[in-house]
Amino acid sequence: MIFTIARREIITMFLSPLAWVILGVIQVVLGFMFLSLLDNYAILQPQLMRLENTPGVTDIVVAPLFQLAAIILLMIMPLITMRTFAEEKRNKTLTLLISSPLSMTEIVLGKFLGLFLFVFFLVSLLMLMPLSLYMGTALDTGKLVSIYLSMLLLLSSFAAIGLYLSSLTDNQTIAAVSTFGALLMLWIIDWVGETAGGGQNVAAYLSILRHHQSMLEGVFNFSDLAYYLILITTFLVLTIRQLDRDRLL
């Protein structure tokens, strides 16, 4: 039943013009930035060739491109997740869903899997741009894999947080704004820790930016993976508990 719910979710998403508009806008904006970064690299290449251990095209073009993509998607993912449960509540279909023989875990995992499939499609589409560079230059394959996994984990975390906040309200605007606020706080919490002085290590570990930046540089370690898995699991569990409370009302 998890896959049935996921299939329904992804079909509903692509039947909406919003998903296609988001995909189109992201491709156009990041495509323009990709060409700009590539042009800058072509200008700098003669100077870089005179230096030893210079950064390659993966560091100068691909990593900044996906760093920008992460910032743009931080603003866009709330628009994707806002309808998951808020729309069900507004249309009174959530009552039918939670009163069905399905468990809350199956419902939440099905919704999350549908969002993950959209994220997987989106990130894979974006990866076509750097992969096209293989036709004319060499890339750091290890860093490319790290960047790809980082984007999947980052956007999956966005999806889990958005899923939970969407389950708290029947208003899609409130769900979107609250999700954006939560994601922004997790993005800048590292800066807050630095200015506050105390608890800097805790703030650094809680920062999505710190873990994402690490993986963009090709440093893939267990602490980054554990952070994303804990974050995703925590918000999925919170969503399940929220639906359990709704079922009892």
Given for the second form:
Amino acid sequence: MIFTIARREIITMFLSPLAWVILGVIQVVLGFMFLSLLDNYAILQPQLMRLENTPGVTDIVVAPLFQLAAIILLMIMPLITMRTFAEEKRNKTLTLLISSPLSMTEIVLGKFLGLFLFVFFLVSLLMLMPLSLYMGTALDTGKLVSIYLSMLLLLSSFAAIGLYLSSLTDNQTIAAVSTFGALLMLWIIDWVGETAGGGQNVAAYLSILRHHQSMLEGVFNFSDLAYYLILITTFLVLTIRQLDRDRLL
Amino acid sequence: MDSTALVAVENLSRYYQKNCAIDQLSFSLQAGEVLGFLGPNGAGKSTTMQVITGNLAPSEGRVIINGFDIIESPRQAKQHIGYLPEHPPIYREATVDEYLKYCAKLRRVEHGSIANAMEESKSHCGLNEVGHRLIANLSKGYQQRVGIAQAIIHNPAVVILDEPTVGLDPIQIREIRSLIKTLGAERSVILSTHILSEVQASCDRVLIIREGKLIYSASIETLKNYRNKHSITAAFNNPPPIEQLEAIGLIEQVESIDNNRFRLSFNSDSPAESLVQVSVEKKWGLFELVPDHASLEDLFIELTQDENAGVDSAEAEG
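How about the form predicted together with the partner chain, since we already have the form predicted on its own?
Once more the chain from above appears, this time first in line as the rest of the complex follows.
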């Protein structure tokens, strides 16, 4: 049942030009960044040769590329998640799901799985860029896997937050703007730590940036994994509760 | 409440904040019955249907569908319901076939019988020719049919239709009504509307609600009898004096409408036959003879405005 809903989500996404435009624009922009990072590396390479324990191409090209990708996708993900519930509420098609013999959990998980599959497709496309480097050089495969995982977890968290905010309204623009605000806050929350003394550690742990950063460097911590999983679960549970609440109003 | 009822609504109340939309509503629906749900705008028809189908939670009371409580075991209860809301929940960007297939899967129709279920509901709703077309490109009438098709695709015991003929042209309305008749032969149907003639055309029993309260409940036959006034209008080319008309048996009272027309009141049996005979004998030139009906609107207004309309007396018959 979850797969049925997820499949419908994916089909709906690709029936509108939005998904194609988003995929295309991200590829072009990141492709350009990838090339300029490569250029940069070509200039740096002679100097790096002389050092010991030099950072490799994975550190100098791939990690910064996905750092940038995360920031761009922070702006783009709200556009992908905004329609999930808001559009169905506006078009009154949510009734179809709610009057079918499905639990709210199945509906929310179906929607989330649809978003996850889109994210999976998107990140896999992006990974083709660093993978193309295999033609000319050796890459740190362990780090690549860590980066890939980090991107999936990061974007799934974005998706869960967007899903929840989309369930709060029947207006897609409001869903997108509030999701963007929430993601940005989560990104910059550790700035607090630099000025105020107390709560520094908490703010740093809450910041999604820190977790992404350490996984980009190839450090795989279970606390990072736990962070993402808790974030995703929390927002999915909130979405389920929100749908239940809608029936009481 | 009757335990054999397919749908049992018990003391249902529903508040929007302090606003009471449904007030202690109770009724039941037997298998094979078409129930008309009638009321002016804002009477609580749609709210009641949303509560029955689990789209809104009731503030008080219970809804039992085929033995399953809609709140306690929603999945089993919803399996027996097909629901067409006021706005058909259709995906405009899908084709009719894609959409119906999706609905069949959502309703847990077994994989092997999906194609069959689709065929059946499409031919029921006259959608065979438009299966490959985008729903967005279909006319409003066809979109409404797609909405009905999704409601019956899983062969539910109860079909709930919320104002299915709103915004359709007369031909489409007639088609939808005959479709409802067909549905009523195999399943139980609850139909909401504010158009009385629609109830008359398709329902076995009618409930009239106003401000969330049940004010009238009766079989359609009772409603029809209620409609018939005991009078006919007759028109003559050579109108006779009123006394001669009054002299004809069964006629109680004669009222002149214009030079040629008269309204003839009677008690129980119609005087039409003897009137025609006398008219021929005396060469009055009868050219028009029409039984009078209370207009449906009159009746509706009477029922929905009169506080003491007969729930009690009618309940016994329903």
